[in-house]
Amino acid sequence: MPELLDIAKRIAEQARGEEQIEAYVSWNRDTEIRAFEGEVESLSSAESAGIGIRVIQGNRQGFAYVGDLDERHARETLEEARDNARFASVDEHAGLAEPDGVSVQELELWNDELAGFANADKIALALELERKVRAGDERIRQVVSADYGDSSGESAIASSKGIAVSSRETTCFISADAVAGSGDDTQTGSGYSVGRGAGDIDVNKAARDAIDRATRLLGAKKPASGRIAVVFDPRITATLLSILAGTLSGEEVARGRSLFAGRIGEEVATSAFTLVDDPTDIRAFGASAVDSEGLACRRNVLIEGGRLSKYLYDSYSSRVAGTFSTGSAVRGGFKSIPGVGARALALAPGELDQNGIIAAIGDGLLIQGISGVHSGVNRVSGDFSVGAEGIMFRQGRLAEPVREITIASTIQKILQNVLFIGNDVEWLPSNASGVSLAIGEIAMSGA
């Protein structure tokens, strides 16, 4: 495979006069395997590579991409981006990222083991996961899917502004979706394990997780309505943090689409609440040494001790706001331009695990699953109303499972009513890690 950074540099060097050019070059290899009823239902392995080119001419931005690394095609794509810039609208904030002097940290995100991990061994992992879920509990009626997946990727960014960086990473996972039954009642649950290489994968953990989450909701009924203390499972907390990340985007703030607009320095959560986005933490699934504009990723403290301290910015949104990039540019690949986003959100952990939190609260609801997040959460007003299922707890012990309920509050009240933050940090395949999170009071609508 050609050296990606060399390709990117050669493109960037073709800038004319005051013209600005950025080249983003990437390569990926992905494998997905699904096991079903002891057989391989599907296996796919694919490679993709491409170049995305941005051109800035007189406050006009043009973009074009090509799905290969052929340099003749790259030259044609550059001309297409130039042509697109000529017809673009004038934007006084258009421009590429400027080097800011922040040093790029050396992060080991690549596992050589993955390249030599044979498909036969990958298949064996998926089959073993399915077998363990089926055999783990007599109430498991079906394993809807047992999957193995991995990805190896490299990328390089070079610009006429003097940026020239490259990075690479590997990730892999296994996951299972199980159906448990008792009489006419059926419930579903999922489990997974993630890592940088196959040696990080824990089949037993993924199987136990799928079994437990499916079986412990059997017999769930709709509870009476009321106001109740809740404990979010780590996966639910991760979803909440991802929602918060959207409200803390400098781009959304500038557009007036954030409930936190104009609130820097204000107390927005309890004093125990500290939220950080740190892509340099290699435990995070979204860890990266550089952002999608080639600037060094860095640790950004967004909420510290309950006070709002920072928004996330890429270079464009920072120019709009009259500030500096926080190294928070993200993009979906060579086919897209950068935008603002979090990569590795995490709450500062507390002292208790989930069982300790439940024991300390006494009576409440452990929320295991939610639905309707996209339609039920308003990032401008903060309104929060989603479907939920979980397990009631009384006198510090888990009791009966419940389902078909709606929990409602506002993001503002949720943050101000945090009782406990767990120490049970779980690194998830998303832009946020999870911990158990206890909220003092939420409206629950049931029977």
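What we label the rigid core is the largest C-alpha set whose atoms superpose within 1.5 Å from one form to the other. Positions refer to the first chain, counted from 1. Computed from a predicted structure; not experimentally measured. First, how it differs from the form predicted in complex with the partner chain.
Relative to the superposed rigid core, the position of the CA of R86 differs between the two forms by 2 Å or more.
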Given for the second form:
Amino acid sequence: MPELLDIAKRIAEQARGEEQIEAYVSWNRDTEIRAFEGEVESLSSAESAGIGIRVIQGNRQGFAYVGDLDERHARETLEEARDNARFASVDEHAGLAEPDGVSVQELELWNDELAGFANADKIALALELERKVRAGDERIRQVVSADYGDSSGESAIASSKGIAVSSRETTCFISADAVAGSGDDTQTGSGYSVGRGAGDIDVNKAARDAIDRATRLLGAKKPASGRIAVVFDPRITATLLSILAGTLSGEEVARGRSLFAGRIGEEVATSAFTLVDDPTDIRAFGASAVDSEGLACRRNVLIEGGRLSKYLYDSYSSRVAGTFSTGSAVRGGFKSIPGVGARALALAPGELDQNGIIAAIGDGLLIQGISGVHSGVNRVSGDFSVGAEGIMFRQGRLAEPVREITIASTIQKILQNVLFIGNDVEWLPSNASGVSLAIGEIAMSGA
Amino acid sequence: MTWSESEFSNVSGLEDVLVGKSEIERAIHQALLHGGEFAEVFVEDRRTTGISLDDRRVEELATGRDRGAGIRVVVGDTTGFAHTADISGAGLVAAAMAAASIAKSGGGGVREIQLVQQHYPSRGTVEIYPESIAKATKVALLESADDAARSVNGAIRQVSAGYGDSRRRFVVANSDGVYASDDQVRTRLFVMCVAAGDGGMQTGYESIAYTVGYELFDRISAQETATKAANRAIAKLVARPAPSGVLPVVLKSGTGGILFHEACGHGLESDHIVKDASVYANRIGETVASPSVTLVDDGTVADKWGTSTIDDEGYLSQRNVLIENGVLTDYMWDLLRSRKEGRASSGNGRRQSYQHLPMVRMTNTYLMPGSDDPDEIVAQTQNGVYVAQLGGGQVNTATGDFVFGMTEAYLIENGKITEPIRDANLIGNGPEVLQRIDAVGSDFDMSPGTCGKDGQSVPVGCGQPTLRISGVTVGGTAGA
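Output the form predicted in complex with the partner chain next; the form predicted on its own has already been displayed.
All chains and molecules follow, beginning with the one already shown.
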């Protein structure tokens, strides 16, 4: 394989006069295996690579990409990006990231052993997972999928501004989707385990999780509507934090598309609520030494003690706001330009575990699954209405499971009604970690 | 459906652009030689243009090109898959051997294959290829949308608009002798508006998306699309909190098709069926819906977002009746699942790109119109919710449970549509909702969407007449 950084530099060097050029070059090798009924249903193995080129000419930005590393294609793509720049609006803030002197930390995100991990061993993991889910509980009726996947990826960014960085990482996961049944009742649940290499994978945990999540809601009924205290399971909290981070993007704020626009310094949450995005924490799945414009990733405190303290910025949005990039540029691969995003959100943990929180609240609903998040949460108005399922609790003890309900509130009210934050931090395959989170009152729609 | 018999997919043209027949044959041959029982080569070339306008500014004009081949080899119940960006003869053979060795090591027999070129009448009726339109013209289109949205009302504070076109050409061939190609052109526009009022900010969204060329904008103007989005945001400024609880819900024609796509369609995809992971498994011939329900998946509807001449496995797109007068008649099939069942593919094998394995997917899924007067359906609803636009949603195919966001909805009070309500979710169970459809209108409309499944996104269409569901849970914050 050619050196990605060399390819990126050769493209960036083509800049003429005042022109700015940035090349993002990436390469990935992925394996995906699906087991079904003791056999390998499918096995995919592939390498993919591509180049995304940004050009800034006279305060106009153009972008083009190509899905290979061919030099001739790279030259054509550069010309295409130059042509595209002619049609963009003149924007005084257009431009690439300026090196900011923040030093890049060494993060070990690459596991050498993954390259030597044989397909036969990968298959064995997927088959073992399927077997354990099937055998783990007599109510498991089907294991729809039991997957093993891994990915080794490298990327490089070079620009005419003097950026020249490369990074690489490996990831490895197993996951299972189980269907449990009892009489006419059917429920589903998924379990997974992730890491940087096969040694991090815990098949028993993934199997147990899939079984528990599929079986614990069997017999669930639709409860009567009402207002109720809720406790979000760590996985659900992670989803909520991802949504929240979307509203704290400097890009969305600048465009008037965030309910938190213009509220820096205000009390937006209860005083126990401290939210940090720290991609340099290698426990985080989204950990990264550099952002997608080549600046060093760094720890950013977004909400401190309930007070809104910072928005996330890439270089463009920071120029619009008259501030500095927080090293928070993210991109969906070589096919897209950078935008703003969080990578490793975490809430400062509290004192109690989930049982302790439930005991302290007394009566409420433990929420274990939500759905319709992308349609049910409006980042501008803050309106929040999602499908949910979980287990009621009374006098501090878990009671009957419930399903087919919605919970509704606003993001603003949820943050002002935080009762407890748990100490049960879970690092998840997401841009957020999870922790149990209790909210004082929420509208529950049921029967 | 109508199309001109004289228009054919231009296979020879694609050979020049993509890869020759002999190279494809050699790759399939090598795959079989190395143990494959079935082998398929899919070669794709995709060019895209995307332009986004935000806050009166052309923020991005991006173009891209992806070209490569995906090779699938089946041995027993195991599928091996490899893809490559190298579509030379040598690249194809290397990928074919990789896929075969993945599927099974060694032991296969030699089998002669003969590719027979399929000439299908093209469903593509492209009048103006988007690549023939100057980039400046596309930019001006977005600017006209922005102007139109802002001129609706001073309350409109932000407008973002996006334009996209794609031309996707592919050749697919397999060891059963299938050899076909397609040239798919899709064009779309969306407009999102933010309006500000005393009660905070609200959003309005509208999109148009068709399997046609740039002539789309001669049929539906960008201004009209923008005006709809703006009016939607403005209407919601005075919206009250949505009610909470089980209520009758009337879905305006063309807005609720996604509900049937999610809540029923996914459960009728044969991959879920053969794994017994669908509420509809083993229920052919049973009554699964109210007698007024006829559900169809149809990849042949002219110009719609989910339409194509052939599917991504080289089989002709079809009109498949899934539920007829409430009775479950069939599922949707791709090649592998249908081979196993000894039946024909229903033309539902689709994939996001050459880097993805095909699987069972919907095309355009819709509920057939009935005989009720749409206005009467509202008039005969005492109290409920009228949904004029649904946003996204999701379903659990094993249980049928779904959620959907309402992005434009109104209260129905005493048989009349009254005040707008704020965004909220609907939640329910697909099989139950099918039984609870108690009025089906004589009108009909469709809307475009992007369907995600197992990490792959494909364009789909959804449609339905105005109809009423006697009771569904509305997830608002106000007492019902």
